[in-house]
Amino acid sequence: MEMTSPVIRIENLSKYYGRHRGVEEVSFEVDRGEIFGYLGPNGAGKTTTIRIMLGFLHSYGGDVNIFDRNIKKDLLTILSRTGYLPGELSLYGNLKVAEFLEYFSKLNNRNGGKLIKDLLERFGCEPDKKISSLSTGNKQKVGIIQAVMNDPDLVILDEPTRGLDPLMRQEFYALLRELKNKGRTILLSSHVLTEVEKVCDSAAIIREGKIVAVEDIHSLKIKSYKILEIKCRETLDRKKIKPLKNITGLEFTGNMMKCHLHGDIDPLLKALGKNYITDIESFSPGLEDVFIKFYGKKNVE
């Protein structure tokens, strides 16, 4: 019978590098075929919470079970199926690709071989050219195929887009929508809002090594926004667009202004009416700047 229970079930966790934090009673749920997203800024504490989830790393306090096995007890069977791409990756420079990931293959007792070379071809790696000679971002690519070539049921991915280009990161996201459909349940651990808000069911968001808060995406959606200047060739009509619902942090300058965009930019195009638009420039709020705006400062110093 198929277990109904969280594929990951984490409970007050805590750590501690001395008198440094680590992670404080962290606490989140992660069900089987869903992608969840591990995000927060770079030291927030995500990779310690991963190390810890795959036994690199001792705990202070709290509970990890996963596949309904606590990590204490069950750690080498947890372990023989999840796939997992470090946030600092490190592979054998001195072997060529496709020696690289069969010995990996083979170390988990598995013959990937048809998906490996279905793997190595969608990603555009080349089996015969050594590791040490790649750039970072087909050592990235490595990375990826040897997390997934053996089919896991868990996937645990630690900044798995650092250092792809735009192309690549579609293609990768192509690859957890497809495991998603199979079943298969990842954990993506990111500091990039729109990454997470792309891919993922749901998130747990840390800072400074506390959950700030557990959001569905469409609820991280509504919140998350984006800062727009406006350049016109006349001057702004105000009236028109003070009423709008999805603008907030309205500057006006003559003819420029500048707001914060919640959802679709239509409404305020409509808005614009007859303004001859010289210019529109769109950027992507920093996350201590989300979190500060809708979690509160006492929830995130």
Given for the second form:
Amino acid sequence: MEMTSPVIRIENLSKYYGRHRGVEEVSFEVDRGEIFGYLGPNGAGKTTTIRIMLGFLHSYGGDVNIFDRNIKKDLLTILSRTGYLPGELSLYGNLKVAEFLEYFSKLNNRNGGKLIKDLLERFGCEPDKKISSLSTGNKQKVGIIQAVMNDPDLVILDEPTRGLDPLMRQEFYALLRELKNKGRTILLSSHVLTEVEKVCDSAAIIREGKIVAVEDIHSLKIKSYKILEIKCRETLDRKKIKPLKNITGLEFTGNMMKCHLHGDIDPLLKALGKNYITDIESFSPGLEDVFIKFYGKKNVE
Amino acid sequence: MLNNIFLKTLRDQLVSIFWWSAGFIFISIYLSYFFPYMSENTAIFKMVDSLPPVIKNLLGDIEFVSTPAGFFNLQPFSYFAPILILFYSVSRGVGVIAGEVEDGTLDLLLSKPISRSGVIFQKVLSISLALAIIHLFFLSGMVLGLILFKIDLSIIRLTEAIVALYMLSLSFLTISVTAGIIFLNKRKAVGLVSGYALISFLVNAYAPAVNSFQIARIFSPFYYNSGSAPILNGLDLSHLVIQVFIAVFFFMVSILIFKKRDLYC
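Swap state to the form predicted in complex with its partner chain from the form predicted on its own:
Following is the full complex, with the preceding chain placed first.
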């Protein structure tokens, strides 16, 4: 039964903080072996959803089932199969890294042993260091290790790459892919579209407490774009540049060109022809910009 | 050592247990050293006799101060010991949940398969054990003082007074845990419990002199600790039962509130 039914099934979940909205009528499902992105700007309701899933908050209405069990009835059984990395990570500063991991492993009624050792090596963590002496990035690594060290069936990660350097970020993405290959399910909450695109199979997009869309990652990639600022030596002549399908939002200011690039950059470089390019800068758009561009305000109001 | 929350909480208290125990041993021996001088000093009794009844009541059973039981009932059992031990109980009690919230570690803890009541139970049990150890060292210090300075005092009565004090510390421990869960903020919780402790202490101290305080006294945990002066008269069983009831009642209340409480970031 459990093999075919979704690992996470959330139906019409609502939560209010007094008069303030937390989440409204949130519904989505996550299948076994899926890396599911939970995407939304800060304050959209991602953390509220996760906190209800873990029993920290009581919902106002709706239902949360994980492993075919209801969180109100079988929370401890669900938690015994779940790893969690909070968005605002705090660890016990008075413990050493190894002590901390061993303690949390014991609280999970497990003995991490070799897996913990391997993960410590993989992420370059020193087991004998006191947690209070670690940098933010290193604390985040310890947080990630504790979330996966007992080989949970479900891993819930709230903004997991906060504070990680680019190299460690790649290592973390590789770890997620390995977990997926082992059939583990991952819920990754993020406000970074490119991160979700990189590792997730599908994603729910939440804005102002409501689910705006649940999309597979291919559809998201189509919606995603990069903002390019291209500087040339001479003033650019708009008429001389061939229009391209994957370029939108074209703006010219003297020798500077600004546009939204969807897909590969090569056609654009070729279209610029003989212009001497002195600089190219690329930015990821804010999630809010992507929402407004593709989902529009109307969808959530 | 870090197999569960109980042991982790105990480990976190090890240094405190050491210093608090050492402090109580020191106080006990110091007071035993001081007793002969106090019992022979008649001038102090004359001075106390001239004080207004209200102040005399606040000072406790000073008439008996020339006897070992009377002296130790006044000091440490009426002032030093309850006030000191409340510092420990209240500071540790409010930290049980509010401390984890302020440190930001409660999320990780509750993401493990442990019930909310289990977290409170293990932590309160661990602090209760720490308090028991401190009280045991206090008793040892007192006994050592009696032996060193050849003071004739019943060890059983002394033990009874320390049991009553331990129950007072447990009452304030569970009251503090409850306050910590209500506010999820250590400062506010300490403020509330300290305020209550001060008022209930004064109500109990002034009750013999102020009629309107007589009834209010029954709401003071200090009344059930020192009201019957256990070191002089032995442990009052009904007071002991009420102390156990207060501790268990607030323990249950803390669990009920914590189970219902939404825990924000």
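Residue numbers count along the first chain shown, from 1. Nothing here was measured: the structure is a model prediction, and the numbers come from that model. C-alpha atoms forming the largest set that superposes within 1.5 Å between two forms make up the rigid core.
After superposition on the rigid core, the Cα of Asn246 moves by less than 2 Å between the two forms. Relative to the superposed core, Leu261 undergoes a Cα shift smaller than 2 Å between the two forms.
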